[in-house]
Amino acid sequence: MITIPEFVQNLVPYKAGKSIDELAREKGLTKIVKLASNENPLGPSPKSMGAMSSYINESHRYADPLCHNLVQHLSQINNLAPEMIFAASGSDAILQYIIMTCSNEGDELLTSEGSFIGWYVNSDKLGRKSVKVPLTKDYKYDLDSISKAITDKTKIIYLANPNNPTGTIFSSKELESFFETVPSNVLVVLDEAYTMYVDNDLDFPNGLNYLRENLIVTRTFSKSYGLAGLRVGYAFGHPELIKSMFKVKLSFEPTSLSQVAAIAAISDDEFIRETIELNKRSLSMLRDKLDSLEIKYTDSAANFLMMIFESEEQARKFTIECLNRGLILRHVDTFGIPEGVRINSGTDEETEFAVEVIEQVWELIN
């Protein structure tokens, strides 16, 4: 009999949100809108689709393990040396490589409750001890409490800004004050997956302005660029750290097609402009409806917001009843917020459908 390590036995497989096809099979619905996974409702960048179409005949070739062309493009637009840039199959993969590179089994990783589930999953499956500090009452990172929780055993601190699933942010001043408390031998991971959605008027810290030996900034093409299904993430950090991460990275990722799509997406400024405008319009419609129904929600700076209910039971019932009517949302109990339900922005038509369903369900359960 093969012996499975205890920490692996105790793992719970990641459960993604329900897909449109799955719900259609279960309920026989003809009208389904999915606003559960923070995807870009406009689809992929048109330039990416064109680039992939032109490259499809080269799909028999292995991908460039160093992602040279993609790294060069990221280097130019961010004015950083190529040696400071790392690309892999999505932010999830990069978080895994960071943990593998910078910690040992049993080391402590420090973060917040109510944050990105991918960090928790990667920490657990690699046998690291995860230390979590509660969110503030308004569902924000409590950087002061995280600072106080740092010990000699702390190896990595994970911060998401904006945070997923709450969409809340911490300011430049807060981040700068936090850095003053972090020992130089503790790595800070700053996850900026949703940075392109943040309003320019907000005091939001661009992680690239704070790069140092013990900071790595992660970003993705999944959200604003609409390439979630292609899995392309990237990171910026000290050259020695980047070099070490390549030692644990799977060789041929992202795929060659994904790299081509990401390179094309970088230059699609018009698509990004449309994406940001649609996001603002959709979230404004959602906020107006939630305000009229007196449903609480977070102060989100991303492409989603989190509705806040009185209890886990009410949040679950709300999610199920929306699902029964063809609206797929995400109950974020597995993220550590049992009273929360996340909804992302959609097209105008999708958002109109969403507000109709939300009103119907709210009247039903109250």
Ligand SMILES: Cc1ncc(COP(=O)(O)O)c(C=O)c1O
The other form holds:
Amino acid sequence: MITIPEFVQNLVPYKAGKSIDELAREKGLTKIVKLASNENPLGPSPKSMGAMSSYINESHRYADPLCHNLVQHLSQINNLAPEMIFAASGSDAILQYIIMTCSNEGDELLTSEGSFIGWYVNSDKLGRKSVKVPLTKDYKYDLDSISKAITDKTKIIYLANPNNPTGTIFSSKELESFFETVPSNVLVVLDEAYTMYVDNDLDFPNGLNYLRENLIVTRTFSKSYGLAGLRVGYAFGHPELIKSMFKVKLSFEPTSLSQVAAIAAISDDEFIRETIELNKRSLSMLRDKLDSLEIKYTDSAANFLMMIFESEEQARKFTIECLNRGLILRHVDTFGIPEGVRINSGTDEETEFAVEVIEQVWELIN
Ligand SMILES: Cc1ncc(COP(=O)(O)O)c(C=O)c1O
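Mind giving me the form predicted in complex with the named molecule, seeing as the form predicted alone was just shown?
Up next: the whole complex, starting with the chain shown before.
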């Protein structure tokens, strides 16, 4: 009999939110709204759909391993040398490649509790040691404490800005002070999956303005561009690091159709504008309802917010009762916040449904 290594046996697999089909099957519900995975409620960028239809008869060809065209487009719009750009099947895959490229089994990776579960899963599955610093009381990254936790063993520091599942951000000044404390042999990963949702009025650092040898910035086409199912992520970093990551990447990802879709999405300004407007409208409706019910929530700059309950039990009950009524939310206990339930923005109709269900369930459980 084969033996599965102990660290694999002990892995807690990534648990995605319930799918609409799954819930419909289980509960026999006819109306189901899923606001659990921070997806774009408007669907995929229309330009991407057009580009994929035109390209579909080229699907017998392997994808370009170096993602040349996609990298060129990203280089132009970000005004950055192509050698500093990497692309793979989602930023989740990129996080894995960063860990594989820059650390060895047993090395320490430092981050925050209450942050993106994908980072934790990738660290654990590659047998790295995760060191996690608690969030502040208002659910923000505690950059000072993360600095203090750096040791000789620290190889990589992961920061998500905005953070998932809280949506909270740190400012340019906070990031600058943080960088001063990080030794040059420690790589900082700045995960900017939700950067396009952040309001221009906020003091929010664009990672591209801070590029240095020991920084890599990751982004994704999954959220604002609406391409989560196609799996395209990208990253900006030092050319040596990017070159090494291409050695580690599975050759033919992202798929050729996904690369074509991503290129088209980049120029879909109208879609991005609508996405951002809808997000603001939906979150504002949600916040109004939560305020009126006196349910606490985080100060989020992304396309979701995290409701804060009095206990894990209350958060779980709330999530289950919403589910029973066709509203899929995400209890974020596995992210390390047992009292948190995340909800993302929806279409106007989805948001109206969500606020109705939230009100009903809140009355029921109180
Ligand atoms: C902070 C953060 N980083 C990365 C990802 C992964 O995105 P992708 O779909 O590009 O793998 C997510 C997805 O939820 C996320 O929230």
